[in-house]
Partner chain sequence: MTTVAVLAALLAGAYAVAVLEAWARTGRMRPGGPLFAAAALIGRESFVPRKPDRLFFEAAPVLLLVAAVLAAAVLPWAPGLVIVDLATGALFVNAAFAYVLVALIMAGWGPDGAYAMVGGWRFLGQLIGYSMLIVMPITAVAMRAESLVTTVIVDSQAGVWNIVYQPLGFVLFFIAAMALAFLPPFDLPTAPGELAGGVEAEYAGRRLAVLRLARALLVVAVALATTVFYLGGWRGPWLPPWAWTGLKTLAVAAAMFALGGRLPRVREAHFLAWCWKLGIPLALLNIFVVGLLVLAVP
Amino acid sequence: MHAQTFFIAFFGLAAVWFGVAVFRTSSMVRSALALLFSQTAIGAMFLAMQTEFLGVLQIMMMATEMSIMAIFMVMYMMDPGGLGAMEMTHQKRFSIAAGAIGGGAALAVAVLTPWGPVVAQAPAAAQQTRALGLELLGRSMLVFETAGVTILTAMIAATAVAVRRREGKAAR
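Show me the one chain in the form predicted in complex with the partner chain?
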């Protein structure tokens, strides 16, 4: 069981390290891929926590998601290669303070709360997948369907916002 703690901590550190790297590099593609590897490390943490389905899902989804993010960064940023080492931050002191306070508060809660007894054994992976499937199509079906419909709506809405307006209706 020490191995589990070790791997959780290891991948956790990796996730945070890559997370910090996101805002420390000036190359946008590096930034997006750092976020990807941060999310991949989180997926690996899931695997270390024996939530196999979620871990693999996280690893899969984020690869595509962050790559798409990378291309949008390259499209919409002035200096995606980071050659100019542009300053792209504002209200830095306030942000650091907010980040530190927010993170510190969460940390305090994490450390100080008496979490009670911890369950040693997780269900087997195959059993989990099966149970999650039953949950999805049973008790949580409404939530699941709502999420599905919401993402469809968001896709349509985002596309509608992004496509060019017709001539004549163009705002500017």
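Positions refer to the first chain, counted from 1. Definition used throughout: the rigid core is the maximal C-alpha set that superposes within 1.5 Å between two forms. Since the structure is predicted, the reported quantities are computational estimates derived from the model, not experimental observations. First, how it differs from the form predicted on its own.
Leu13: CA moves less than 2 Å between the two forms after rigid-core fitting. Put the two forms on the same core and the Cα of Ser26 is off by less than 2 Å between the two forms. When two forms of a protein are overlaid on their rigid core, residues whose CA moves 2 Å or more are considered shifted, and Gln39 is not one of them between the two forms.
Form predicted in complex with the partner chain already given; the form predicted on its own follows:
Below you will find a single chain and nothing else.
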């Protein structure tokens, strides 16, 4: 139990550290990679909590998503490598205030909410995975399928717009 707590804390701190690194770099690609590592650390937290399905799903989804994001950043950004001076944050005071208020609200909800008693007997990991699979393949399937098709359509449209624009510039 102590090793599990250690790894949950370790990966939690890693997720926060890489989350901060997202905003501390001047490169969009490095920012995407820091976000990938942050989300992978959250997936590792799921694995440390013995929720293997959610952990592997988190890591697989974020690896794919952040890879696509980095590729699109390289395609569309003027300086994706971050070699020039570039400011990654905007409206710093407002952002700090919003983050402090949001963090305080989340902390207040976590501490002040009467959560009720802890479950005395939790189902086994296999039973939890089965219940999650039934939920995902049941009433939530239409939502996931719609979101997937929408994201794919947006990616194809963005690529088509970029290709068409380049062809037009080459003809001039």
